[in-house]
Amino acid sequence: MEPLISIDKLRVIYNQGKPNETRSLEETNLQIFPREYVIIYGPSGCGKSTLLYSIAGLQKPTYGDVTINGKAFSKMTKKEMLELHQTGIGLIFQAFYLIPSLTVLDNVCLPQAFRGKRRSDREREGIQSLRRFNILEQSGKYPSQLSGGQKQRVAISRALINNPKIILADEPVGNLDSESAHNVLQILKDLNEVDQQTIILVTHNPEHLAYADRIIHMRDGRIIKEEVNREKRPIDVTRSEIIAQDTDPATQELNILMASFKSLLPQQVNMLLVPYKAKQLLSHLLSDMNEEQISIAETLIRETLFKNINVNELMERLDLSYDKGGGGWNRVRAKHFTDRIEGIMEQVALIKSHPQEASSTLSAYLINLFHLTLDQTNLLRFQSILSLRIDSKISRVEMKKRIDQAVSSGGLGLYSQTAEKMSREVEIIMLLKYS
């Protein structure tokens, strides 16, 4: 089986020789197969969006290249890109961008319009399309008459509108209550199942992974880890390899870090992890951020770790604007930013200077953090659980199951979400501890 999408050496970098330079995409090579599902999975400003913006041929490559249906977009005229654009590839946004100034179907209608059909024709088909997705009595509305969900049904409709092989999501939930979300990834589930078309999908939010066939994990612009629900593509020794590997990514790339260490004093392993700390923490705090002010950011919280500026400078320089090397942030937002920073630091430091106290002052730093309540025998089964982790004698994801498992089997009943972010509070407590 030949893949559908190839990108080759692609990389992506935004104001090259500039003192204002970033890189959103680092070499990035993957291949994607005719009717896979993948989900391209990481924390936000990761490079996720861009790669997909990249396959749909919405973003030019600095270097490398993308190639579908065995034609390089390097090597596509004009024609051939506007016609993959218009009937290869179905575009589906976050924000939907709805034309507030047509009807429901005129909106659905509107690719088949640049392309020229007849009136009568693209509005059959559009009323096709609505009925499929159960908003047919909407085709009168204006998108400002419409809910959240009943919006990104529509803008799914026009998507499909002219049969493209390829669907690109990016964050088509994002904006939408559980509920709807659930509708909509349903909708995208049978289209990739009954329909058999292509699904390339980004989330930052893990409960969406298990309607992948395939996920593409990220961080800072690179791909870090490839994981398998359902197989679809010819299997080869190099990606069951990958598929092979299950760790954390941040606990992977630790791991390699800490190989490469040994030769080294603790205060210089110290020194050395400080970029890759800044990174972890900032991935562990922010969402919905721009590329720049994660940028400056991530370079004043290495400061911070350097102890060359404080935690009360840091918010005035995060507040303050971007013409005076600030981070152009709101002051309301830096305030709980580096409240939780300092948080956190506050909770390494104590780890470090009463070690034999390390899980029951963790303890009630997470119960407060999360608002649980638990009684006495719980939260000594909390604690217990939390020395284990500190002891490094289970690993992340076993404290999660343990968390998250049954009072009756012995853990603490809490939901799969909660235990999924207090684990990771943890492990961001536990890479700041090292030194």
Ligand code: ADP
Second form
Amino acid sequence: MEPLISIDKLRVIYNQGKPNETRSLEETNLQIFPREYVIIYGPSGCGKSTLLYSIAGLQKPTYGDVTINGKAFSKMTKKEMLELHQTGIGLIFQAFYLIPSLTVLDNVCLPQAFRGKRRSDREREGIQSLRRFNILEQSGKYPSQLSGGQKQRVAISRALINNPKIILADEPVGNLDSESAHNVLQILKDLNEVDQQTIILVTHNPEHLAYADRIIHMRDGRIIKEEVNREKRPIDVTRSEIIAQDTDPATQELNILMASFKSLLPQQVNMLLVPYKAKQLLSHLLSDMNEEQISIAETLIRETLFKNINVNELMERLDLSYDKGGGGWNRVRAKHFTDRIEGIMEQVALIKSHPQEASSTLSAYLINLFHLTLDQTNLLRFQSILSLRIDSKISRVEMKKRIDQAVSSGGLGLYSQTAEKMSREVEIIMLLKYS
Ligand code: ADP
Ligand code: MG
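Could the form predicted together with adenosine-5'-diphosphate (ADP) be shown next, to go alongside the form predicted alone?
Next comes the full complex, this chain leading.
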């Protein structure tokens, strides 16, 4: 995936060479990807608006360049720039910039008038847009007759009427009371999530940060820090392809690992995978332990998987008190836990040594673990689902679906919670089997 917006070595110096020279933006590099919701955050005067207007193509860089959709501003003709402003980018400001002598509807339709659309078409779309932002009743009024929140919604309707892919908003709720502010921020969030528009919002209000996928912190004309709430950027193309195939985080992580291991020998891969296996096995088996207990247990499982200690020693060590370097668990828990690990590892060994019988051993194991009763037909069905998964002919998600599905439509008809747990169990076994 290519970045939608790329900012390269951008600098903005106002009044360069004059006594009142101001360096508003020091050398700045930033990439923004399709569908991201990015907040530019920092105190007043730190250069947020300068950066945003540079992205909008409204502020000419002193040095550097901005590229949108693969086309650099420095290489755009006036016509291309105009096109970008009319249909590519929607701008929302703190001051609403509504034209006082035009009605709400005419204000909203204005960008389309510039594009030479027929009045009746314009109005139809204007009305749709006003309805969407819940402001249609005000369509015949003039801006001075509206509240701040209503004015901003009119400004948003206008910014979005040509359906731009990118929305740039400079402190859009700075002048609004907190309820209207929330309302407007929710509209932007929906535009990002539902309409998949890319949003860059400038704010100095820390309460807004939770809305964004990524937060760019600025200070004194520089980006000083970046914070990620939700990652929407690809690490590389391989990874984004993998993510498209499977949404389970554990499988994803494994696939990413695998993609980067392509050039290694199998033994090397196994060495590298052990810590990951230990983590997955542990998080599969435990949910309510504190961090220290988890980290000790994790180390011990790793030792077990590296075969430095056996399952019995694992149990002893988990049972041993903290101060003696053990896990500080009680005996019952340690026993139960190591029994589970032993069961899983036994399955792994069986599947590896007798791959032809994998689906029947695994089905017996799962039937016992989940206390299932299956008639002959369903048992065969179950085994065939498992064997498809073992041979990687279906994904984890598909396997779960088939286990979950009603018997009448070819599934096993188990509770979906059981199906989820069972598919995770199979996944863990498949992971541990890998070497
Ligand atoms: P922010 O949006 O974070 O408050 P700005 O980008 O508006 O910050 O401003 C960054 C710095 O650039 C400030 O010191 C401001 O005074 C200065 N500045 C902004 N616009 C101009 C301008 N047109 N001429 C001169 N200085 C400017
Ligand atoms: Mg500003």
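Each form is matched to the other, and the largest set of C-alpha atoms that superpose within 1.5 Å is called the rigid core. Since the model is a prediction, treat every value here as computed from it, not as a measurement. Positions refer to the first chain, counted from 1.
K.L.:
Kindly check if the Cα atom of R302 is displaced 2 angstroms or more between these two forms relative to the superposed rigid core.
P.N.:
Shift of 2 Å or more: yes.
K.L.:
Determine, after fitting the two forms on their core, whether Y41 shows a C-alpha shift of 2 Å or more between these two forms.
P.N.:
No, Y41 moves less than 2 Å.
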